[in-house]
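So this first bit is one chain, no partners, the form predicted alone, shown in C-alpha cells.
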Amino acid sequence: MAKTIKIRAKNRGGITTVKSLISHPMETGFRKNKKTGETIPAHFIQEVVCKHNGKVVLNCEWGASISKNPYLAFKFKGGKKGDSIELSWKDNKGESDSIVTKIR
C-alpha cells in the first residue's frame, strides 16, 4: 500500500499540535454496490497509534462509523523542536502504515 498518512505537528508554548490525514476507504461493511447488489466487506482502521520520541501519547480505537480519509487533531503536553513524533495505524484487514516527522 503506498504512503497513506500526511503529518504536520508543531510546539507553541510547550503544547505541540498533531495533524494528520489518512487516506482509507473506511467501509462499513452495509453499503451494496449499486451494480451487483452486492454488500461491499468493511475495510476500517480499528487502531491508531501516536509516539512523541517512543513514548505513547495518543491511542485511538476506531469502528467503522469513523468517515473515509480521516482527519485527525490533537495536543499534548510537551515536545520541542525537532523531536520525532510517529502515527500508525492498523485495520481489520491486517493493512498497515505509519509515518514519522520532527516537530518544528
The other form holds:
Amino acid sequence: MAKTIKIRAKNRGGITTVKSLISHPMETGFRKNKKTGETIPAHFIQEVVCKHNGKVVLNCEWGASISKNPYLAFKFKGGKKGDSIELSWKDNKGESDSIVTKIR
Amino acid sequence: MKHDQKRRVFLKGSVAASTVGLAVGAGLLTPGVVLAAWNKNAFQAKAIDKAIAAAAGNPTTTPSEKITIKAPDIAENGAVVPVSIKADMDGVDTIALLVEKNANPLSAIFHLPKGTLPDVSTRVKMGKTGDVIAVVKAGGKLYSARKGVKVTIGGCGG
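The form predicted together with the partner chain is what I want next, because the block you gave corresponds to the form predicted alone; please supply it.
Zooming out: every chain and molecule, the one shown earlier first.
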C-alpha cells in the first residue's frame, strides 16, 4: 500500500532529519455532519513509529487533535546515506500503513 | 453514635477509593511507559493537570526556559497550527504536547529513544485562543513551557 505516507530522510553533519506527511482524515469525533446533524465518528491515528535500520528512533502516541493530513518532523543522531527508514502508523479503527525509504 | 460510625466507615471508603484513583492517575497502575498501549486515560482527560499526570506520571512540572515552542502568534486557521518543540537538555525521554483550550488537551506524546534529538514538529488543531503547552521529561523530571496562540477561526467542530 504505502500510498498514505510521504517521507523524506536526509543526513547532514551526522544528524538525520526525517520529515513526513500522512494523508488521514484525523476525525475528532466531536464534529457533526451539518446536514444530518449526526456526529461523525472519531477516526484518527493513534500510533506512529519510525525505525532506522530496524531500530526504533521515534514512537509517537497521537490524539485526535493532531491536524488532518498530519505532518511530522524529527531528528536523530547517526544514520548514513542508504540506511533504511521505516515509518508506520496505526489508527483507532485498526487501519495502518507503512513505508520504507532510504536516507539521502 | 451509630450514625457517626457509619459516617466514619463511609469516609474511610471514599479515601481508599480516591487513593486508587490517584494511583491510576499517577501512572502507578497503568504503566504509561509501555509503548504498545495507547494511553487512553491521558488522551481522554479533560483537564490539563489530569492529562499531564496521566501522560507523564505527575501533574507538577517545572517551567523551563530551555524548552522552545515554535508556533505562530496568530493562527488564522485553528485547524492547522504548526508547532515545533525543541528542548535544550540532555536525556529527554518524552515530549508531550498539549493544547490548553481543547476538549481533550493532550495532542501527542513523543517517545524519544537515546540518540533521537528533542526536536519535534507537527501540526495541531486548536479550538480557540489559548496556550500550547510542552511537557518534557528528562532524567525523570518534568519541565514545561507554554506559548500563547491567538486563533481567529477555530479548528474543532464546525
